[in-house]
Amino acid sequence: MNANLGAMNDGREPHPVARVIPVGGGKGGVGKTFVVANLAARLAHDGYRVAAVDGDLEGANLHTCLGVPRPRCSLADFVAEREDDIAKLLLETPIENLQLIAATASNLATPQPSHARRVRLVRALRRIPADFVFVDLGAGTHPAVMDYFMIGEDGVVVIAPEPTSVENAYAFLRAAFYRRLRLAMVSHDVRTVVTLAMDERNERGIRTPVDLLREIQAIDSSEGARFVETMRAFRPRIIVNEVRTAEDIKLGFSVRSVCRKYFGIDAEYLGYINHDEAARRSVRARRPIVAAHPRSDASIYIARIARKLLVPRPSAPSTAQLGARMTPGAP
């Protein structure tokens, strides 16, 4: 394990389980793959052992961003049960300390793994011999995407400063939270209500987690407490990509505020990456911008975000604090 990472644990032996960071966003084209490739490359450059996993079996291109020729073995072999050892799918990249699991050559008829296979994959990702494992998620809110996003407590949502991206980001967060909530609930009746609430036009008028909490508390107060605890643990992180103006920078704070006020979710604004023509050149050159243009503006902002990922997260808000937030008009 990297000495720097060990130092973060007050001199104690670092935890052997890899820190898994899934990166999603709901909408294609917001720069998820660019963010994964560059954060992974930046941390690898700093001496950490990093693995980048392409979880987009229907639109794999992480290997291209990392300069790896189209691999023959990939995550598709795990999905198709041709390979059970995920470590055997790790490929070397041109960047020292950075390995890749590609997602090429998938079966278009059944590109997504079964639920049982997803569970095995999630467990296997934690056992990859690395300090950090980044997972580049596909677009949309498919159950497989949601399951990967919920692997750990470090899920990142990438947003572009445009209305469609913001709208899809909210839909992505809502879907991820409701799926997590449904899995956490014990009562069959409560799980049924959660499933109903996932339909935004449901006949009971449940439109927000605040509405859903009221319904659950009316059924079972203990499940209501579990609801708040589940919300307390759901703490996604936000990155705004392709920033051009001061208003674009503020978008991250606005999304965070909306998440707190209307969803009761305590999101963290990790930072932003400004628009940089060097980024386009680096993609064409099939090299991460932090390697091709390390002094570019975008590389500087990526390095700042990477440093934030090294810092232990502050404690989650208390149950009482979250309960207070989950009222109409709460700050």
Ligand SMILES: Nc1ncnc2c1ncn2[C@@H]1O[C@H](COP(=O)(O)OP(=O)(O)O)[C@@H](O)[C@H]1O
The other form holds:
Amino acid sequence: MNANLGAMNDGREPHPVARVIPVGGGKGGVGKTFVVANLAARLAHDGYRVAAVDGDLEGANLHTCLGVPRPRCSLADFVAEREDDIAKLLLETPIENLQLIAATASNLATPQPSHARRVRLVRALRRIPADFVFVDLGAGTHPAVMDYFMIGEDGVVVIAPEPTSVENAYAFLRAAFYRRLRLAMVSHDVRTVVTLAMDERNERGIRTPVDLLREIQAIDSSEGARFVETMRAFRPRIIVNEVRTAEDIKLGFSVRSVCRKYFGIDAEYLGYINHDEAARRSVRARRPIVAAHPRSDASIYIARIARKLLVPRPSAPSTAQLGARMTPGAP
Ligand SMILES: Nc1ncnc2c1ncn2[C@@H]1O[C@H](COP(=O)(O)OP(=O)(O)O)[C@@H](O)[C@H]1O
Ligand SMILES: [Mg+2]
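Mind sharing the form predicted in complex with this ligand? What's above is the form predicted alone.
Below is the entire complex, every chain and molecule, led by the chain shown above.
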């Protein structure tokens, strides 16, 4: 697996747009940073040009996992508008082909970036000269986190097999789903209804996406079609981390089927990574596990997921298929 997407470009054409893969999950401590550091390191090792971006301005630690002790610049410089060229924030890491944009030195007094700034950031991320750009998102469902999660269709949700993580993953997917819808809808009245539906206990009785679709269609049928189209394009991917039992592995399938039934969206179960003591050792050694312990179980599962990322995704299901699939009920 030594093909290098970057090498295919001989310099005469502008670099193709990077594949941006945001990694979120709602909950802290489930392994988002671990997944980003290791998928990035794995693909870099295979010869791809990779950038790992720490999008967690409040809990930056991707630099530590990658062995960059004191980053001299950070995404905070972009957010605070001290630096407009995101490529200037790229730092070398000890791993060949892997660069980092850290998130250290954020000013707690600086508010979250404005929506306009976030749009700029999303555009800038796509132009990073790399084959893959991973973005490590912070915990929670702040609109800024959701905007980064929607950068591409390749957003990954990391889930740990425990009820709190599963609960937060659904909250995260729900937030991503509604934010995406609200941005896609054009009519003022329809956007108002979507905003209303975002409140789980809204007085209009909209409890599920099916209820919402019905409401939207009654207002404007072309917006109804746009609604279904937006869902069709939303295909998050799931990784279950810290798996210990066969039951834990199945979690990815059940989240997938809830996504289908409840949201009518086609999530993909990208794979799982088992619980491995070598993971903690590698974090303490400030090296990705795939570099420090390449033969460990976790490294083998990470390599398997990395290979899946190389395969182009099958095309999204047709609008009719999706519409037919949605059934009422809450997750
Ligand atoms: N597969 C795993 N096996 C064992 N420990 C893990 C695994 N994945 C992550 N960890 C441990 O969990 C800690 C928290 O992971 P981290 O990636 O920082 O979570 P998050 O970014 O979601 O807050 C890591 O420091 C690491 O020690
Ligand atoms: Mg983290």
